[in-house]
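Just one chain follows, in the form predicted alone, and it is written as structure tokens.
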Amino acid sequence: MLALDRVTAVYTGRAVLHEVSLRVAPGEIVAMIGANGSGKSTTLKVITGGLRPVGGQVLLDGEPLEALAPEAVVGRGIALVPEGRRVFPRLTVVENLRIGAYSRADRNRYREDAARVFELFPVLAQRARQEAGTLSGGEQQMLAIGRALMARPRWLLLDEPSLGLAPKVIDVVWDAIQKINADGLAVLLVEQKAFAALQLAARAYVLENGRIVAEGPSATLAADPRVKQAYLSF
């Protein structure tokens, strides 16, 4: 299970997370939607240890993470796909692949798991060899999940993986995330397109200014007035 329990965080001075509390069991997909500057990328910062909370604990089937290092989190099983991809642009996309697996004790495995990215995104074996920065953003994206996934990890967070993408595109990428899922791999989807990470998620959690106002079944969120009018209306 990961979980953030009553998890305060501050930035710049000033507090961006309050008491924040939620859970994401594993083989689960929960989506965790809001207005830009609600807190949703700042959680997904402090579970990978790039900022540490000021309160609370971020804990990885009851054990406390927040004390280390994002290295270290990455080798307990945890991935973020970051927002805006920042793949490596002057590195292949095989070389791209292969720093995702460089955490791994068992990197001889590299060209079975680079196979399953393949499967997953056929359009990236056929740029194998090509500059990752000379990809189209959608691929891009792409190789952002795979390279992620090549750290094996148990937990996915994916931030905003949507963003500024075809909508042909975007299909690939859900169909992919629930392929992920159905391998067993719990996803963390902070997703501006709320309607669609409701439909994609099992449950979901609502921030606003740092605080979890809502969560439930994905299902009950949709049918709350009060997040549709705020969320859903667009």
Given for the second form:
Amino acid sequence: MLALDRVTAVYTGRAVLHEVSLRVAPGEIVAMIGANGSGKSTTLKVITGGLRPVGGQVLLDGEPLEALAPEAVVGRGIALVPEGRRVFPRLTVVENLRIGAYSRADRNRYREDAARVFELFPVLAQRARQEAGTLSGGEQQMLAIGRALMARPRWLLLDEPSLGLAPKVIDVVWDAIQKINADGLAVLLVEQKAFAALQLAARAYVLENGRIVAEGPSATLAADPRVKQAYLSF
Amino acid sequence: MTLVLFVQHLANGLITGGLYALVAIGLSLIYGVLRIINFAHGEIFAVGAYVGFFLWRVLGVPLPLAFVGAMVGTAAMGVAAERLVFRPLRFADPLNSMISAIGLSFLLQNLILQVGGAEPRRLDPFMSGVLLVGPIALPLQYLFILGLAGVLIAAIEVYLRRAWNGLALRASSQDLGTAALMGVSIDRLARVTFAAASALAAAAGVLVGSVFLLQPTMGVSMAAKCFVVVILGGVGNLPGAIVGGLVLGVAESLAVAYVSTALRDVVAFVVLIVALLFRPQGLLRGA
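Give me the form predicted together with the partner chain now, not the form predicted alone.
Every chain and every other molecule in the complex is listed next, the one we just looked at coming first.
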């Protein structure tokens, strides 16, 4: 169980998260929706060690996570697909996947995992020797997801995976997330495209100005008139 | 006859150029990964030369072993310098680490002066004899240096392509924050970077000492030229540093031979100004 327990975080002197509590159980897909600047990315930053909370706790299977350095978090089984994809532009596709396995004790067997990523995203196999900077936005997103899978995480955090992608490509990414989840990974999905996120996730949290203002099963939230008006109107 | 001389000068230029490349690669690596402009890198090169001299002359270690010993010892010193001088300033304004680097260079220079003395020293050549290719005479020592520089450069290239930390170094030079997400520890990378850069500089130092002279201030002009080489090749671009080193070495050698010996130290800066005018992105960038 990955859980945030009343986490409060401050960034450049301003409180950006107020007593945020959420949990992601093994094997679940959970969505976090909310407007730009509501604290979704900050929540992921706190989980991955990029920002230390001033109050509350981040717990992984009951053990506190918030004192860990960013580079130690992935070793605990939590991998982040960052916003904007952040693939290494001058490394090849294969090298990007390989660096994803850096934290593993058995990293020399990275080729088996790379083969699995190529199965999930066949287009990446065709681009294997190309530099990641030459890929399209959709291919880079697939690569960023593949790179995160290389660490063999149990929790996958995705930050705005649909950002800037064509609808067709979004379908590919969504399918992949479902497949990954079917293999047993828990997924925490941060999305501005709230409607699409609610279709994918079983449960969701709604963030507003750094507070959780609604939570529950996706179907309930999607039917909630307040949520509908605020986030699903487009 | 003039062609023979030209080839001779070209060969000389390639040798100095190879040595420039060895030092410049480290400078470029440290900047590329850690964004530190290491003004003390020339002195690390000088320390390497003197460690080699000390092992060989004072302790009587055979020259090849002294060469390896200098690389190892200087790598350890580079790691210590990173830990003591640069790591405490990692999150401070970059100006701080630049000034500290200048301080470190003064410290090392005076340390060499204290321990090694002011008089120039020299090492024995690694090899004697001459290889005759038709009318061209190539001293084996020069070929040896060029070969060894090539081997070391190839080794660092292979390391960056194949080793896990080599890959992590390249990833970090592109995006440090995302590399940390992959589990890459910046502390460990900083150690690896300084160790590799210092070992290469020490290798160049010992090789220089076996052809030219050792002097406490030998690092000053080496550092100045290697900054030129790094800018010439494109900052943070390792193949660029190699090409830049060779270009500068050859340009210097030819200018000295065909124009005036007084030009040796001027050439670097003329090359720099011309390069900045016409290819400010570096010789290999965007090519």
